[in-house]
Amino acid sequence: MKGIRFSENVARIDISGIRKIFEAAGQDAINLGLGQPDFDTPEHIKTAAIKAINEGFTGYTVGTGIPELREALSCKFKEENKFSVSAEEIIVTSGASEALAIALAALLNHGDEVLISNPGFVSYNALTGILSGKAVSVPLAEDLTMKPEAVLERITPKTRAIILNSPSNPTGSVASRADIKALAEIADDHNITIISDEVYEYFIYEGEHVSPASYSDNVITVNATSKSYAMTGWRLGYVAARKDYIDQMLKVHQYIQACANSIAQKAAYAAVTGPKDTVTEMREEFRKRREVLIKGLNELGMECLPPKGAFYAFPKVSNSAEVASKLISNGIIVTPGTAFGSEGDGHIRISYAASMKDIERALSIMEKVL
């Protein structure tokens, strides 16, 4: 049989280091590998979505979102975001991960460059390669954030886009309002579109959350319901940017996906309309998680600054793939820090997303192994 020739874009990634280790781990592991609250989605967004089954809520809807939903999230942005766009100026995806592909197709051609944080989200460097882009990396300064001077000194003509993330996955860091700032003048200045990824804004426990877009319009902002209500597996998130952005965009999103969940559309209405005291217990939660492990990671000769954000620590290890392979190998399931970027070598990411007893149970195991 004749070998079948695949796209080099394709063939040259590698499977996600996160979704490798969450689909082969045991049911009796202790998994602080996975980005994903331990929380049931809240009961009156699911009684949504019941009720949009029952009155048959359940075919196409316009491409872009029900206008309920859009209205509601433009209202959302000016309230708490602090910049202005129209419900026309929004796009319902399927996740962020959808909305983060759109962004970055309706951008690149053939070479075009994407500045990206290294360590950073495993799926930035992986779209920017399928879509034909160069990822150009970024490395971090010492409190784990993208500095504006590591930004300037890799601006190419060839730059299109800046991929900012704060709070961070996978080191929970947060960037400051002056270092935001300094980055929309930035892409103001060359021409160059931020895609501010922001699906964990709810969760910092210091500092404050900034949208790059309450600074400048040459931002797509990336955002989704999946973190903040507790609905990974709805996979609902949404976009949103000035009109000729969208327009592009939207292009990609009707052939690759048409519309996202009708159901999850309602339910997701039913999330930012409501009340918000599930994300605050959720944050406090998270809060008193995170005290506890960055204090037995530190009692344990492992050296980690404190997350500000998100839900992830980021120790230093002196070897991330034989770290993580013996904690997994003991029914802990964490990421190598390599998964991430080649800056990553030196840490392991472990999600706090888990119960406090896990990670008790966690850490007990780890003093005996480590």
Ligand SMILES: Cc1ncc(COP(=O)(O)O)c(C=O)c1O
Given for the second form:
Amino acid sequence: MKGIRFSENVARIDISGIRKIFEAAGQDAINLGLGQPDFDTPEHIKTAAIKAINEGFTGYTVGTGIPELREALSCKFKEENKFSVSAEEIIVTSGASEALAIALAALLNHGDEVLISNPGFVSYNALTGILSGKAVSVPLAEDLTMKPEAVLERITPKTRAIILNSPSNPTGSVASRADIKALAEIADDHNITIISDEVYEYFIYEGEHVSPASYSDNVITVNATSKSYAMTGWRLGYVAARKDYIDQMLKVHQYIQACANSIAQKAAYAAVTGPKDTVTEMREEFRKRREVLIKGLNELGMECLPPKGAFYAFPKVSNSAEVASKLISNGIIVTPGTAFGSEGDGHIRISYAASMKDIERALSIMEKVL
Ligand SMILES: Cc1ncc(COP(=O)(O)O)c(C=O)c1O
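Switching conditions: you have the form predicted alone, so give me the form predicted in complex with the ligand.
Up next: the whole complex, starting with the chain shown before.
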């Protein structure tokens, strides 16, 4: 038998819990497990991509990304997120996924600690481990947000980064301005970097979106067109930070990615500079579905905080794995909270990026089987 010695960092990691669930579900199951809008990419964005192909814009671009897109993002950050970054302080990446990876790669040495909310988005722990760092869990408060006090208690001389994700996957919680300001102060006081994953910024139903970079420049802001413009498959994200961060991240980006997809960059330019009515339409549709879903879950006796943002409900259940597998065997795909960390036990994640018809059908099946 051949004995290949694989990377221990990689061997230790489990295949994503979410994938296992999809594979177990039947073909015509109602899918409330997906983390992507059930909308098509808007026409004007597709047209820009087709134009790019027809004009032969199909080669490598400059590694940081096409200048007009970085300029447009620089304006977006100033207008919407209330902080200043120049086009030189932005790298266009292959989705938020690559942005997170290059941010962590730039920061971590062996054993360095990263504070990560538990439950939290699956990639944070995995990427930290792949990059030889140590993920340190931060349990969430009652309102399912990460509190500055909980972060402060876990800071050690090895802490290098705090990953903040507001609005959050999987809980749908939105951090308050006061908490974000306090976290930014902690980052400054301890010389720690906040990696702020803002991919759900446009999907807020209560409260406001606040970027920590509006309070501190010890912040790497990660975002993507994936969720905002229903473009998950286009693989287009971006990262904004001070030039010293960018210089390090750019090296990683150049060697693992060279540049983001040229056609998707043109499409992203059309998205960022074009009309935003499709974003509003999506948000208002999610808002309606959220109301129906939360009301339905509460009527079933499932305790569920109304999620303030993103497109996930995170109700309490007696046993995550049992309830998820019972629902899956009855044709409804949901994700057990444990897929997002040990503290997700006692919850399931239900995505409402699915049609109203599917949400209503799922609620009526749940009423029978739970
Ligand atoms: C919180 C969060 N960050 C990042 C990503 C990855 O985004 P992208 O598809 O742009 O790589 C996701 C996708 O589900 C997510 O939920």
